[in-house]
Amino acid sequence: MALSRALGARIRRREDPRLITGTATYVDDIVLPGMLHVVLVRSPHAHARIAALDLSAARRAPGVVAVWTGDDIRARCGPLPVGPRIREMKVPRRYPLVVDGVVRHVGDPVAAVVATTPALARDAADLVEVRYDPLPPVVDVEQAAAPGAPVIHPELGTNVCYRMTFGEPVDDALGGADVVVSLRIVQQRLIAVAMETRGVVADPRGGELTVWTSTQIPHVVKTALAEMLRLPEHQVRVIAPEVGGGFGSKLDVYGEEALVAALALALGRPVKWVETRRENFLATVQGRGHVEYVDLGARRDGTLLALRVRVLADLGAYSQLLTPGVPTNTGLMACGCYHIPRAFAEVTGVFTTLPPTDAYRGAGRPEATFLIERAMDVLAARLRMDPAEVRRRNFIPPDAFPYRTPTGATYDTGNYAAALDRALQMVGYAALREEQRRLRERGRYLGIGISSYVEITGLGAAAGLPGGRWESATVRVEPTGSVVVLTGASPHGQGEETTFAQIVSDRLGVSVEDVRVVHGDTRAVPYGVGTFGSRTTPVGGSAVYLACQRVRDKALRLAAHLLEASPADIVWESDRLAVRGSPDRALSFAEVARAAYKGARLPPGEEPGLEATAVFGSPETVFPFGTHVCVVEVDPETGQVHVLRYVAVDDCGTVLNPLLVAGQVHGGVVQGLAQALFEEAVFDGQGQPLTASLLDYAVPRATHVPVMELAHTVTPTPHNPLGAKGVGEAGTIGATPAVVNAVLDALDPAGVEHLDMPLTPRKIWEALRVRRR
């Protein structure tokens, strides 16, 4: 593999202009002829059933086209896909709208008003009226699993969906180590927030049903929404337009899709919906949602000897389409970088009456990385040592690679301890330890948080999760030199529009503008898989280099016929190609690429045109890793937590763009601060929820967020061409242990051991007050 110019250079994304310009184009600036639009009547309880639904005074409001309920969905449509495969997982059938006459969860849609305008809409659906039988809510995931819990699916006869193990069963090494740390963790919920909430558009017209979706798979909802409303796929059209951020939470097939496509070829007209903010906070998937038993046993030196996690993952009321597979990358993922001999994981999979859980950024991961990185300070507070040098002496050592863990993953390449070091050394390890103590002799709570994580990418890869572990990409050259790619992969913001054409001009020649890279419209391109679990570059950008290379085998058997010479004489340099030691004998790219369309003068055997497609599929997952300092001070009178320094290093195998990883690495840890200091999705014991808007959910703002210190270490993977592991989930994955480490290490002098996430002002205060007493 050969680095060029393009590859490695710190391009500005491409995207950006008619992102920042207000250009592009959402689901929401689709307007067409005849356009009709749909609201749903959504229930305001947690679990009850419908004892009576009446709806005409609502078809009789003015400008109301039809009004459905779960009977008229139903004839017309099946049930939604659940795509993990875990042996005896329950599976309860969703549709689009509530079918059984029970609601499971507060905004479950009950029925669906279409009228002309979005406002006759909404006034129509004030006018149906629902009365409901309350039934019992079940909003504690340990509770919903315990014997005796209503059942939320009766049909299912339990609210367990399954259980997994990993690993073998750890109680005698438990037994037998010097020292058991044991915690019990909270993983929040956590909502996407993504700045365009979904929306749909479908026009039947035509003779095919177009579906415009703000979604990270246009491809997979394409073959969904084929099998659930019985059509031939070749008659469905998908265009995912600009998406206004997903994190996972657009990567899913939704009802609304189902429902509002079913709509259109029912009264044969385009409809639209668009969710309201309060709907994203009811009815899009959330995200992690667990409880977790950490026991972490070790010598007294810190030579760890096993782990045991039970993990109680919350999945809301239904089965989204990964709802059960997320959970399974915690259990996986358990032992991070660290060699431990014996470990075991459980991962209990729960419905309870709240919104269903899905993928969200990491979408397991950083579950897994909070737990054993918590449970790391923990060990070195108990044994009086340094958490670095704790993390020092367990890493798998980079010689051990590939590594199988006992929880099942084969690590590709690491070289943990090599990104611990430089860390230590740009934060200034040494002084700020000697900086706290001094602090904490005056009173002040300084505190330094440490994490070291590996995660894995190229989903699907989780154990829940089988297949997907592909991507296509068409490279077609024009007559002229330009050229355009055609990328199965769907990204909406992660910047491969740049960094997909930096890898053509690395491999053709051409330049960085010279290369159009288009996705998202299923008629347009080759059959893909998506853009979620930071896969796109290492699978896709792979994609787009076979497909590169195959362009360039040809321009070389071109080039040579032309100028009468070997292909093995032939020199690609920039954008010629010439014979070796003969400079004068020469082609530009272009003038190959117009002779391959003329076609007068080819090869035997070759045929017209210059345009390859490459499917990649990547024969294992990789593992990208790297460790995040945290520097924050604790006000003790108020809780208030200040992020005084913030650095990462991160090692995403061969970088393609500086600047865009830096992008992507600032976006994660916001996130991962966020849940360690900020955001929290809060049900009171009705299953109501209490943050269900911007003024409720506290979002971090740019004032929240510490300048950040970032560099790389490369440990490339052998597992793609390129050498690249992924990294647009990293920055979240690493930061939030390393902010709740800094806090807790800050609390140290006053006890305080742990305290489960957000770690607001208020609960920190809190603590504080009751240490005092």
Second form
Amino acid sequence: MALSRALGARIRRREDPRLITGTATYVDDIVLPGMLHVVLVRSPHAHARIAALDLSAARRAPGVVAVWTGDDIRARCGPLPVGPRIREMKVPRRYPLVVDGVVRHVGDPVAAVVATTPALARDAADLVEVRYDPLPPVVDVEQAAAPGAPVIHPELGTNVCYRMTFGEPVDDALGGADVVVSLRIVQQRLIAVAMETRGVVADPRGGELTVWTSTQIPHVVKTALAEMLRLPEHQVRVIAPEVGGGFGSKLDVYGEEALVAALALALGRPVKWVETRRENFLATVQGRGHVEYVDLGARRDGTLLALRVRVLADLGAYSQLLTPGVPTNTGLMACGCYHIPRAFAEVTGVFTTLPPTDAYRGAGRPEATFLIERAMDVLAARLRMDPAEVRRRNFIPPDAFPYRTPTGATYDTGNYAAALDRALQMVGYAALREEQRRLRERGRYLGIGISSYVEITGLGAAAGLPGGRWESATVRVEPTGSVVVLTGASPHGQGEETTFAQIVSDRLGVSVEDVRVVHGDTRAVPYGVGTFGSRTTPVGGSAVYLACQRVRDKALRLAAHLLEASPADIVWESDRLAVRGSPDRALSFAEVARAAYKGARLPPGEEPGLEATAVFGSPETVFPFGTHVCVVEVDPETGQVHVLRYVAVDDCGTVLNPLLVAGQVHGGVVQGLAQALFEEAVFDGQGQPLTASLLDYAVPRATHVPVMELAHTVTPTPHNPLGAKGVGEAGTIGATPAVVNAVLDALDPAGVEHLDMPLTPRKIWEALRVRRR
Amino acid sequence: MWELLNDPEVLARATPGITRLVPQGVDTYRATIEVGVGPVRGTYEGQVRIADRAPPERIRLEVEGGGRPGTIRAVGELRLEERDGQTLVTYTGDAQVTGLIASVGHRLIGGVARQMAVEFFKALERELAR
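After the form predicted on its own, can we look at the form predicted together with its partner chain?
Let's see the whole complex now, leading with the same chain.
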């Protein structure tokens, strides 16, 4: 029973005042006495052998304290961690600087210059003379996987990192279908463009190494640094201060983190590196980057029979922390919301001479949703059926859960038709189709796009590293009754200082204002994992809930003892604990806390204090779902897409705070719409990035954001005590196919069946022009 | 016209941005070029080599250089033919660039190249008139 109405309340984010008044502390705000500054010399070539490296001029430059190359780093630092382990996976070792004399993407770091100011370090870095002998670049993922392609890591003998299959091969079943839809889909590379770029400060003084870094996973970074730098782990402290966005790009252990720490240790002084925006486009991991082949077989009435998917995932030049694992989510989730009797997915991870890819909001699930939702729309168009009807006909029914897909995922709970029906009702689907018919007669291109998604949350970090499908929380009640929550879930904008306080308020009856949530400092909080994969509420929140339950049980025992009653007879109302039937025999929660710390009148065997730590771990992942509907009009003269309506019905199980859920959906939808219409990391045939600035990489502006109409269905998960499923990535997962389906629905009268993202005006205009000829 | 195109001093004067062109062996020159591509301004040190020539019809140049904003490798070919008592000069070129010029300047580089070509041929006309 809830003690307050905090859970589910529309409480404004408590972290926002410091964020919007400029008083929050980010890595670049940290200034230490005697601090040195690092600038990295990065390769301008996608693939080249370093023929000569002359550091002498840089070493003589004013203010320069050290110039390091790969040899210097390899003597002090081991390779970066790579996970997760996939059977027969072939991965190269990577160090913070190039150690084998070969650069493998534009931005690969060659040397590090350390000076007394950032400007002096930059000037000296320009004096590092590097002569490169270019090697053949490998830019196209299909060419990279083909026999005879130049091998990027000769010691591996191939550019193929791994092949992984899901389900059983299905050729005959596809052959038996009345209709087979075959698509080639390009999931373009994306760049996260977090508002705060990466940054690292390392301080070696005081007998421990303190590292401030803009990360989503401070504990994982701490353990990795201890191992890479061969330090006792108790001497390493990692702090994630305010983190200005990550979207997966800071769910990593980066070479710069180890490099800055190694430099600080070697030089005995604090060292800082702050990534420039340009470096962020070259050296921070990127997202997506798949070529996918999809065959979907169905009966004439729209009933699905079989699915075959082949994914070629562009891993970039190296494997970062989760690089190989991300595309495997696409294979696992390829069936989407549908009962498909037979399905087979093959995922091949391939190295190219481009920056590494890794997690990016949704991490493999948007790619899966996109391929199945595009195929469903093309199938509907081929059968001249309504796309909503084809979906409804094939949804896994609500009574079939838990449901195991042929690709090996076990969905917990779902009611996919309920979310679809709600979205269709909100958008006024039948009337819209009628309007579309009328407008088409007048040559106007109105399009309605549906995307029904199911995704997977509560995932763990890489196997082989500490941190899996669990999270820790300590709930500490102070003697005055105020509460401190220590959480391992280190946020970067999610608002857990608000939602976790709501959980405590709900469980212990204290007000939200009386709860403080501490995170991000490995010295302050118990070992934890981090924030990614929409796990903070379902996993981190559940740990807070469990710790509260322990505190609650103890407080009840103490109150019963102090009030000379049985714990079963204590009634906890708001912040008062009273004996049932005798309201004057009562203690406030603060009085119970005070007594717990006084320790004088405790029940026999009870320890003083009022604090509990809990770790929530579940072997089960959970599966949020929903339906998004987008309505667009395409201007055939310019190819411009105008988003007219956007309806999102998301089911993330229990909603802890509707305002924060709406915020996550808003941001997610914008990011998904951006992939559909605007964003693409473009490289030329030589592997040169052509979109390495905010002038060229098309992040959406405020004017591109449609008004969103949001609603929820609530289907709790049985796999955690909150029943919450997580909603951090759902918007992104639902939006991209909804927008693309809408645009292609609009173009249907022109006979355009599929176009690859981003759907820029030029691409649409050219497609229409070709069809008109 | 052919002679003009083979005179390093004329080339140095006519090529926009060239601040230095020093002969270095047969058909090879060390060059310093200052050029701005949109927001990317910089000085490039490099080598210009006459890779092939068929007097008085064709000359092929190779340029290789680098500076703070990136590196460039380019080949260019000029063809001369007589038409109605005048010399018609056609040119083709292909360049590979890296660094800031590629990633920030790429949308402007074609326009800048065309503008530099126009300036070059105008300057050549002036040299002819001397």
